[in-house]
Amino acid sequence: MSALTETFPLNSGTTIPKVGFGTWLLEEGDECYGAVRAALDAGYRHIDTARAYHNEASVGRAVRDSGIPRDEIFVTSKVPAEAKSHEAAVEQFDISMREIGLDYLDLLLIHAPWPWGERGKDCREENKEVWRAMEGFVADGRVRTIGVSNFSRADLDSLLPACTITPAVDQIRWFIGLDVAVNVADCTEHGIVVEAHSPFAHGRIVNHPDLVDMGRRYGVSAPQLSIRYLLQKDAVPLPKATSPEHIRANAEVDFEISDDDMATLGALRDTASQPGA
């Protein structure tokens, strides 16, 4: 079975495809539309976007034009990090739904626990209001599953007591060499699936000598090794690419990293800051 067709179960009672296609920094219009169509043509069935990416219209158009039944494509978007009230969450979600042009979203996330311009700001009470709005979107059928993004253990633990619906996903930055063990353990304890955005550290680890050398032993590239590592850690990687060649290559991850090599990769640190990375 291909990694593109395998799924993880979610605590909402549905499933999520194990590999997603990320669209951050893909420009609205031809670039985003073409990349998403190429991903869907290559077999991806999980597309991740956000209100803040300003490309939801292209994502929705690519999904509609693909000819693939809607219920076979898992689509994620996100409430902007700056929307920290019930009213703002509703307003931004309504814009997202008009832009994306789909009847429902499979997953909706709070994009971050604080506004991007105020990292670390205490928005615990505000996030509870946003969550209440998102539970309403589930109730009215416009969203199937809800979760969070970039939430630390403390952020997540502060939200959980206020939840009628437990978050199904926490989408965090995760790549080989970044220690996220505490956050992952907390998610596992609560039955929350971890999604890994930036699996290549924005391209900074694709030439790392340790990854290149190990990948060569498996006959794969460093990006393919990175994706496979995350899959074997039971995470959902969200690789992004623009060329059809790279999009297809990122899906060719049906190999197995040995336990010893997984341990070696798990022990690496500061990979994104190494010379040549």
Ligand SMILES: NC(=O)c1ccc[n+]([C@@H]2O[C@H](COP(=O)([O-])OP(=O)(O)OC[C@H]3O[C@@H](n4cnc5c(N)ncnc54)[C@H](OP(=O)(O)O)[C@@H]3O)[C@@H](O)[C@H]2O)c1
Second form
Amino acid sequence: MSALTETFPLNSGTTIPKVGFGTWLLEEGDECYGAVRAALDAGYRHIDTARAYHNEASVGRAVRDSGIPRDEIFVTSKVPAEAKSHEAAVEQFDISMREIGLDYLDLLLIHAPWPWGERGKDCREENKEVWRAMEGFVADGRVRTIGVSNFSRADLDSLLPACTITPAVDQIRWFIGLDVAVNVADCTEHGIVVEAHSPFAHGRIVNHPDLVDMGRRYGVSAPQLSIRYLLQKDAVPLPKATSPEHIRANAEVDFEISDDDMATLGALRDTASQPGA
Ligand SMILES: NC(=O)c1ccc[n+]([C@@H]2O[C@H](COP(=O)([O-])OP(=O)(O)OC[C@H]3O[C@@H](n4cnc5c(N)ncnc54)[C@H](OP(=O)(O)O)[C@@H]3O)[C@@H](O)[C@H]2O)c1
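Next, give the form predicted in complex with the named molecule, keeping in mind that what was shown is the form predicted on its own.
Below: every chain and molecule of the assembly, starting with the one above.
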């Protein structure tokens, strides 16, 4: 079995493929459609989109046209970070479902605890309202599993007591060089799976000299090493790529990083700002 088809169990009673294909910045139309079709052809069975990416229609069309049974593909979307009321969440989710054209989503996330233009704003009560709306989407069968994204330990701790359904996932920024230990420990304590978005720091670490050097020893690239590192941390990496070569290469991650090398990678810091990175 390859990493692309292996799964982690979720607290919702279902499973999630261990590697997801990211679609942020893939343009609606040929670019996104072509990339998602290429990813599905390469063996990815998990696609990550969002209302905010404005490409749900292409994602849905690629999934439908792939010929792969719907229940073999895991599809995630997100309620926009700006939708901070029950009404807004319902309105945005209805648009997502119309755009994507699928009967159900496997996973729906609150995109961020605060609107992007107001990072850090206290939206604790608003997030509880949004969560209640999302519990309704599970009850009416349009979503299988719900979770959050970019939630810190404090954000999670304020939401959890209000939940009838516990979040199954927290999708956070995580790449080699970023210290997310506190957040990950909190998720683990609550049985929440961590998804790693931006696993290459938006491409900034794909040529990092330390990763390139270590990768060479395993016969892999820095991006492949990055994906494998996150898998061995029990996270779900969400690599994004546009180029078919990158899409295929990122699917080849069936190797094992030694404990010593995992420790070395875990101790790296500031990788995204290194010269040459
Ligand atoms: N929840 C959130 O708030 C949030 C935020 C950010 C991202 N995400 C999710 O996480 C996904 C990934 O994050 P991201 O889009 O920020 O970027 P990323 O995956 O960290 O990096 C993507 C960049 O790396 C390049 N790349 C990919 N594979 C490569 C390879 N094998 N060799 C060399 N370069 C390679 C891509 O180039 P090409 O495209 O040219 O191939 C692209 O420029 C997103 O698409 C999205 O689904 C979620």
